[in-house]
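The data below hold one chain only, encoded as structure tokens and taken in the form predicted on its own.
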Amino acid sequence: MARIRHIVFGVMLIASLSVISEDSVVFTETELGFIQSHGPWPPVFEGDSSNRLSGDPRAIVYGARLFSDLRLSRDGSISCATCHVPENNFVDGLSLGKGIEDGVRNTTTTSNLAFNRWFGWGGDADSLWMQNIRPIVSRAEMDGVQAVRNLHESDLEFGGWFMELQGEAVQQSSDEEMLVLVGKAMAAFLETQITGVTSFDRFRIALLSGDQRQMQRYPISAQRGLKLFSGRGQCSVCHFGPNFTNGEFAETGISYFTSKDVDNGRFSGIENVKTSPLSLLGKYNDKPQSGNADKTRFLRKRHDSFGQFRIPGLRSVAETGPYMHNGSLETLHDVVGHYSHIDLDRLHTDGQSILKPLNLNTTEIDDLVSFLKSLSDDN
């Protein structure tokens, strides 16, 4: 009787494995190479050499407070967390951000910023702390230059911490120095905001190790979407690495006209970062000898950077719509559909030659969306 049970179990196991084989998606060697490049997650973060507060536990605590402090805005109505809502994956869910005035760009998530090379849709900042200063000084967003000084003078705890770091009285420090301290403290906090492990990450490990049982826990539609993403769709060419981005800029066939003007994207971003006293080329870089400013030093404006925007990381992308620099695409289905039927006439004549209409069918679009949804962590 026992022998019969073993035989039956063996037959069932063979049948089960044959089902696994039939249902599994087969990846090419090239596709496997891209898949392998998307991990491990999270990568090791060794800190920001330009920011002496990076990794400082006190700065992380104060940075978290500052991130939600309404007193950083001119009228006390807006904090960073007003637009980058922690409970909403650090976005506001609006097509265009809204500060003291209406914005012209979509609010991006502040998750995983520790791994960025450039910051903002146009790359107007070359460090996270520099990017944190931009909305505070912008008249359209927080307009909080004087508010920062008022905060230092009215908040004894923060004022004391500031003096401890600066080694001088608050009154002797310039507005710019205080803004830099605020920006660096918030950067220390935001560096800790890393999304968790996803079902894709578990599938990647299982796929590379040949763990068939674990692989079967990953939806077959997501597997087909991953194959499209890494293969025919060529999405991995721009969205590669553990954070699913090359960290650079590209045209997307989305209009750069706004309700107010023309958004030059990277073209203006290069000029802004090169001329700013807050860039890594300036005096506030805490470790210039490390070479961290080389990327900015050798940056040059190019005609084809006009209308280019930063390629965002895709982790938790399903939770951060609407999409594109102007928030013009509401859902992931809209985004995939846009790239599937992209109008090449909307690109520069010397634009992104890699972008071609994919002409995906409905099932293929659904599969790609299923894969993108699998990049959200369990929480």
Given for the second form:
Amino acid sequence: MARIRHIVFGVMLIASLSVISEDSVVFTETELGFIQSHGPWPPVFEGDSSNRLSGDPRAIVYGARLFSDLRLSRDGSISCATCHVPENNFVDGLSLGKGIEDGVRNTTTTSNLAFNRWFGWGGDADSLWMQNIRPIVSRAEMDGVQAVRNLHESDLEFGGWFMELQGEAVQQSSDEEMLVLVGKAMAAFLETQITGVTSFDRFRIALLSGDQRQMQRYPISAQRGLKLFSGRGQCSVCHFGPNFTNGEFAETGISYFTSKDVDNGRFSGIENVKTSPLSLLGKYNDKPQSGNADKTRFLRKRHDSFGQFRIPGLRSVAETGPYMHNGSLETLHDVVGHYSHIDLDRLHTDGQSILKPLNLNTTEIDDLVSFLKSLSDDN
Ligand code: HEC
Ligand code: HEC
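Next up, the form predicted in complex with heme C. The previous block was the form predicted on its own.
The next block holds the full complex; its first chain is the one shown before.
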């Protein structure tokens, strides 16, 4: 009897193993190479040498307080957290950002920015602190330069922080110096906003170490999606590395016309960085001798920069819709559908030969979406 039970158990085991092997996905060497690039997570962050407040605990607390303070805007109605809602993965859920006036770009998440090289959809800033200053100055967003000054002059706590970190009172500082300090403190805070480990990360480790049991915890549909992502879909070529972006710019056939005129993306971004006194080439870079401005120094506008946008990181992407620089695609299904039927005639820049219509069937579209969803952490 015991023997029969053993045999029955053995048969069941073989049956279940064969189901597993039929269902498990086999990756090619190239796919495995890309998958390897997507970790480990989180990468080590060395700190931002251009920002002396990077990693400073006082600046992190001060920056966090500034980030949510409505008094940073002209009419006291808008803080950074109005659009970058902390409980909502630092996005607003709208197609286009809405400040004092309506904007023309989709609000990006402010998570995982410690690893970026350029900031904003067009790379309009070359440091996180430079990027943080823009919405305060922008008339359409917060129009808050005077408001920031008033806050530091009237509020003892904010005035005290400023004095401590700047070494002089806000009254002695120019508007530009004041904004740089505020931008750097908020950068110190935002650098700490890093998303958690995901089911994809656990699968990646299991796959690379051959841990079959752990691998099976990852849905088969996500595995097939990952295979498409790192293989035939060529998504990993642009969405490369631990944060699923190579940090650069590309065009994917999304319209660059706005309700007002055109948004030429990277083209204006380069111009902005090259002409702004707040870039890493200017006097506010706290450690220019470290070579941290080299990328900016060698930046050149090219004719294919026109209409290119930053390749966004994809961690927590399921939580940050609508998608693309103009928020024109509502869901991840829409995004994958866009790549599936991409219209090559709309790609006006050269060299985007990576993108081809993939003509995915509905299961393949679901698979890619289920993979993208696995890039969100468990909480
Ligand atoms: C009116 C809504 C709105 C407000 C208010 C706002 N932002 Fe943004 N934020 C956006 C939009 C839209 C973008 C994309 C902008 C672009 O590409 O030019 C963005 C982009 C960013 C980025 C770049 C992220 C990346 O992926 O490169 C950072 C950093 C940022 N905001 C920080 C802040 C800070 C700090 C404040 C407060 C001082 C703030 N934002 C206030 C809407 C807003
Ligand atoms: C040529 C480089 C390139 C390739 C290849 C590529 N992407 Fe993208 N991806 C981009 C760029 C650039 C954007 C932003 C485009 C815009 O806003 O105009 C983007 C945006 C996205 C977004 C929206 C993210 C957000 O926060 O709005 C998702 C999701 C995405 N891509 C997934 C994929 C998938 C899946 C594939 C493979 C089928 C893929 N990408 C292939 C460059 C690329």
